[in-house]
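We begin with a single chain expressed as structure tokens, specifically the form predicted alone.
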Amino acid sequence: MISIKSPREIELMKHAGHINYLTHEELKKHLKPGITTAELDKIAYAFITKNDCTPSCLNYEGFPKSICISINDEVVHGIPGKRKLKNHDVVSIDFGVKYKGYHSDAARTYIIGNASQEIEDLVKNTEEALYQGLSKIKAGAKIGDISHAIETYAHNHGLSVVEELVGHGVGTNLHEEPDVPNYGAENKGIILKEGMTIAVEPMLNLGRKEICYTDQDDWVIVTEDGYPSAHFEHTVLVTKDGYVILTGE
């Protein structure tokens, strides 16, 4: 069931989104070669809880950490641990923040140190694909309008779209209806209504679109060909004439 948020609910989600934004900004300060992903997870947990919120991902369906950190060919759900960041790494950080029962969800991808132009373009164009999708949002538009805009931009810039993983509704649950795919046809799918809150999150690959699970666990998803992937996400509110980013400043 798709929920339309009340003004009170929207205010709570705005606060959850603001703390999400601030947590990402705090983590960005610490992204350098040598830091472990576990250290970043601890920084995020301390910052989120200090601000009277809770990490949405911690223990979500058994996920053991507060944030997902996915590196290079890891698409999503990387589990923080002893791994140290290195120069040239492509690092995606994805997490949710809950405030008084309401969630926000956002992801960013960073390059540690220097990288090739090809990698820089992957990250830049994945972020731009997100905003291409967001530009289609307003009451009366359809989910497919978002999906088509993301897919078109990705393919025009030589990137492939992960099809098994999609955006989603957000609210009292981290993942709610409707699904928001990153590929599809215009004027198809559910009609967007004022007051809906959704997370749009393109996951784009430098190589082929196929993905698989790692051998170590049932969480980490990697590109099948070993090429790097990038991921950007915002939680947004659908308005009469457009959208408001809830996980922004």
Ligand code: MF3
Second form
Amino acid sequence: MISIKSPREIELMKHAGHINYLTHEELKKHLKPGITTAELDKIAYAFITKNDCTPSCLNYEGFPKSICISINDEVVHGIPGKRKLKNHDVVSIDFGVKYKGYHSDAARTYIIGNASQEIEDLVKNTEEALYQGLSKIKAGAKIGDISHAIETYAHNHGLSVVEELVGHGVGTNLHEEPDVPNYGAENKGIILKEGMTIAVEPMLNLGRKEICYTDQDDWVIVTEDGYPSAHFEHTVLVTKDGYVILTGE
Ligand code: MF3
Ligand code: CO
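Can you swap the form predicted alone for the form predicted in complex with this ligand?
Every chain and every other molecule in the complex is listed next, the one we just looked at coming first.
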């Protein structure tokens, strides 16, 4: 069942999305060499709870922290800890925020200081791939239209698409139906309807698409070839003529 949100539910999702956005903005201020990922997690927890929300990731299937921080070859679900950010790091920050039972989900990738042109392009093009996918959204379009736009943009820019992890519906659960893959054919999959809320989240790799777990913990997923990965995500509301980003400015 894909839920259609009522106007009241949409208001709650908008608020959850707004606090998610503000939390990302707060974290951005602290992204400097030397800060640990645990310190960033603490900042996020304090900010989210101060705003009468709860971090969706905390205790989600046993995830031990409030946000995911994944660095360089880490694709997603990095657990914050003692690791310090350093110049040239590619840092993906991903988390959900819940307000009165409704979740929002958003991710961004930053470069600490500077990096090589190809890594700068990886990050810029992953963000643009997200917007290319979003641009296809409106009532009557299909999930595959989003997937295809992301995949096409990624491949045209020499990036590979992680296939095992996908975007998703979002609402009273952080992950709901439908899946939103970042690859696939146009005009396939379920039809989008006004009032659906979905999280679109391309994870693109500079090298090959394959990913794997490590022996570090049961969470972090890395690229098999060790090349960096980037991740951008927004939660959006499907409207009659397009979409509204709930986790944006
Ligand atoms: N945006 C992430 C996702 O959709 C949020 C994960 S929270 C975690 O997978 F707890 F599972 F890490
Ligand atoms: Co997500």
